[in-house]
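Here you get one chain, nothing else, as structure tokens; it is the form predicted on its own.
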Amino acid sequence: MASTEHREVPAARRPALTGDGVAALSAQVGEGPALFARRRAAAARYATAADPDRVSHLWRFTDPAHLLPETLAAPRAAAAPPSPHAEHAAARVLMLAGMRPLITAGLKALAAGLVVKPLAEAEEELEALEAREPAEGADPGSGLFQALNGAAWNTGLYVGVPPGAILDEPVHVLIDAAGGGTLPRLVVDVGRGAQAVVVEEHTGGDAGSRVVSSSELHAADGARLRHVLVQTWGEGVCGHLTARARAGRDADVLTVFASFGGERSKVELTCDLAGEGARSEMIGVVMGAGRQRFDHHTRHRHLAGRTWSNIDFKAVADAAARSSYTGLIRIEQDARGSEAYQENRNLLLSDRSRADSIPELEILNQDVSCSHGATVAPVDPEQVFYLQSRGLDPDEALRLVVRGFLEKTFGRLPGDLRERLEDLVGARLAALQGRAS
């Protein structure tokens, strides 16, 4: 479970943004006069943040230095990689810092209203969705990697869905972290009674590469929105990533997140169940090998009542990995009958590795249902056993130990997410070669 073990708390490293730097970032994207303003208040909160605290769980496994870029300077624009895989998308979408988004959107989609456009250009999309919906404030320990990113954006993305639309189709985001320090940020908002799905791939890069990223997911009443974030990045990546949800009354917001590149990583996801009957599930898989570091937390604030809220996080370490979680459930006062539960299950495949775990609730009022629940544990070598007897190998055994391990996460994926993130699982199984023996 948690570390006990004593930690200093080091200052973070934190990359210089002077007025000049800012103006430069702000030009390269070729914002406006409000979104310009806006990028300005950030660097003011930038200059100001505290250091996150290391003493509190959110921040406790992790250093902060690891993540941050060394430099905010307006990068060039790279080589373009290859566009989105997906074979049948509403929109593909290429992101990579200090270009301008390379989008191609369906007729379909475009003839339900689906926009999608460079951040850069939705000045007043944003001005009517804050007026809709006043911002919030950053979660703590995170704010000075959200004030980070939205002072120093180099690539943004808007993603709108009109009141009513139904996309059959994924919208698929693909940011690659080529060049050393990648700073994206994703609006997506989905309208009163619209579906939508929003698929969120980081890949590439390379030891040199740092990714600060910050996703805002909008979903009006009645709304219905799956936000799919999977992390893939090349060896030796290290990055932060945060998206945040806000549902609105009977909305219902699926995030699935899974994470298996890099070097060290850190994951927030948060939402606020801001509108009566309004449902947030997480689910979530992550397989680290090496000594690959992942760090996630998850939040559930249930602002109104009869909300509902899960989670289910489940990680796989092998070699000298380790995977930490976080995750809190806040019940406010005025949230009566609502429901919210928790479970993060921790398998290691060997006895270097690592898996830490820290659910924590906070419950205001007593008409509500809530549990948590959180296991760390080796593959059972009875298992392993058994199904040898049965005539399987020993790395196909300890294979479908693992797949079984994951089948009930699987079992609760819409169907053709299941088989993306089975695709990415069987990758990383067939690593285990060897390791049985």
Given for the second form:
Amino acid sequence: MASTEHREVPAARRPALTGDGVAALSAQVGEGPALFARRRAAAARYATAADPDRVSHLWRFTDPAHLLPETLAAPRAAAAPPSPHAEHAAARVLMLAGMRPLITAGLKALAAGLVVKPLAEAEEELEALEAREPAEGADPGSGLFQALNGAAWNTGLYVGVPPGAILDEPVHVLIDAAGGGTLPRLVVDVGRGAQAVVVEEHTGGDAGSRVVSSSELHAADGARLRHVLVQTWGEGVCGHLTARARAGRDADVLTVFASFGGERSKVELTCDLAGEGARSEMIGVVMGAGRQRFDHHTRHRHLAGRTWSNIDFKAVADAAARSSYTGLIRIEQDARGSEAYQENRNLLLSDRSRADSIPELEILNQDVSCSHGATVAPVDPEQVFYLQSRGLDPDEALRLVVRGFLEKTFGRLPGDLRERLEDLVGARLAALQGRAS
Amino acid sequence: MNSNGDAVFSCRDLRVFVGDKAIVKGVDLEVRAGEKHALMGPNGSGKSTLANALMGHPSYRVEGEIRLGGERIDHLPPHERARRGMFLGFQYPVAVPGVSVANFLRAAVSARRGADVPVREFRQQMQAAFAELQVPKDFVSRYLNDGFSGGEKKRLEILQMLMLAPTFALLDETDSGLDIDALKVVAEGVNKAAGPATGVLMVTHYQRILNYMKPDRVHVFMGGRIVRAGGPELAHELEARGYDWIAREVGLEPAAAAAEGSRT
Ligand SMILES: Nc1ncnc2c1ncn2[C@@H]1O[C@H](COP(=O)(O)OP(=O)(O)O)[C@@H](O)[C@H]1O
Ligand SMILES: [Mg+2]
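Next up, the form predicted in complex with the partner chain in place of the form predicted on its own?
Everything in the complex follows now, all chains and molecules, and the chain you saw is the first one.
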């Protein structure tokens, strides 16, 4: 069910960013000269970045104009909410536009060497990181959003896990979309052989809220990183979320993404398999209702030999909701002996809902194993009838079918995560009550 | 086992249409508590259409009266019919991937009762039913009908029937595709279900299972109608002589007795 929607490419209505504006944002987060210089460089890229190309797959389903904030003025700091408690977490962080992140770290995690601090104060750490891993170059396609976030981020966090440290509880980062423009920037650096779970949860906001978020995740050689990206925005929120991960030699990255809220959202997930033997798995769930629009893009780039990647993405669309997925697998010439898999299944709960799925494969080495599959299908009425004949009302029957649809994907998740996502799905499914008859 | 119980099920002048095409053309039936009836007819005669329409399948237009325990149910959706005690054993049970047999059964038993069954009680009930139908224990965690063999699906239908304790069980070719041992197990299940509160209608085109479940009444269904009814001896006669002679006697072309003869 591929879309054939073609519109004139609109000039993205870009919010203005003056030199004074950049300075004000810099002053508000309290960064030093080195970070300010980076910010100005990003502002220069923002001024000259081309509009996203609406003809390419990447931006075919979403008009970038919907995702941009009205203004990039330094937001007024909100009244500080109480600091979070670090129960069952290595650390808990609350991020709000224009406010210094509220951070509570557990003693055990601190003793293990965990560093969690405002990005503005992580100049040294960022320099060390860059010295170790030179940046891979601009993100193809969404340079505008990357540049915008780099120039105008108004809440930032650095998470560092030293080599060999093993955190057995997650770093939980809650990012509230309250206000007109939230531009969070996250840098996560997991050192050699270290292990960490970072939960990035985007929540809150209302019809006036826009979010342009950027996360950069580094899993050094032999590191194990789980990144959980959950979006539970309030009604009407629009935004663009990017996460770019890099996996070193024998590193293992699991990205779990789950999108439930908001009005229009675009999520771009990249993992560069940069070191030999690196692994990356992305597991995603989307549930949309009303007139929600979700646009997800995944990108696995196999840069080294014997790398492995897998994507399992499931979307459920009710009412007039729509999910679009584009997934790129690129296997470079040097990536001999690599494996890459991609599967996207979409379940439509109403005849007004729709889903698009477009895989893209760029394979430059023939000594690899690669497969992809996509399905878009309505709920089978015979399944519903069967369940109904056993006494389940149509809503219950539908909920059971949806749970069944997601079950195998959930089965791949670690227990605690699975529970959390099942709760979120359960809450969404409860909202299906009374929609069928 | 004959009884003078009340009618648990009846239908009058039942007609079932797909679009404008009549497939069931006026059926009257009555099943009392404790009774076992057999409805026999050739392939393509409309048996499954009748069974599905009785359960409330949304793709049919139905005219006539359907009663369960005296109450009109023809206007009710399938789940309300099920909660009032009607059960349909499907000829082709559909797979529901990702939904475990245990979760499904718990949801179904709770729906039939109108209240959640306590976990322990449910487990005991489920284990007893599994033992009775000789279904391996590991089926509890398998996905509903997903990758089950024909025989496994049919056993699971009977298992559901026993757990849901219907007042009227309609079994559509539950005997087809079973080896002799499975056939006996299924027949025992049917015999057990037909009790003081429950009547059974077995829909089949073979008389084989009837050797084990001994029907009180046999109805011959052809061309969308019940063309003959009698005692168990009628089943033996069909076994010996086939369907064509009845078709001729009632003035149907043998070919017209079945719209299509290929589905089994
Ligand atoms: N939903 C439907 N749409 C079109 N034709 C149908 C439908 N259901 C049943 N039929 C037709 O009705 C006839 C009887 O089929 P069925 O009830 O399956 O017979 P039986 O169970 O006796 O073998 C067949 O010709 C079949 O194709
Ligand atoms: Mg049939």
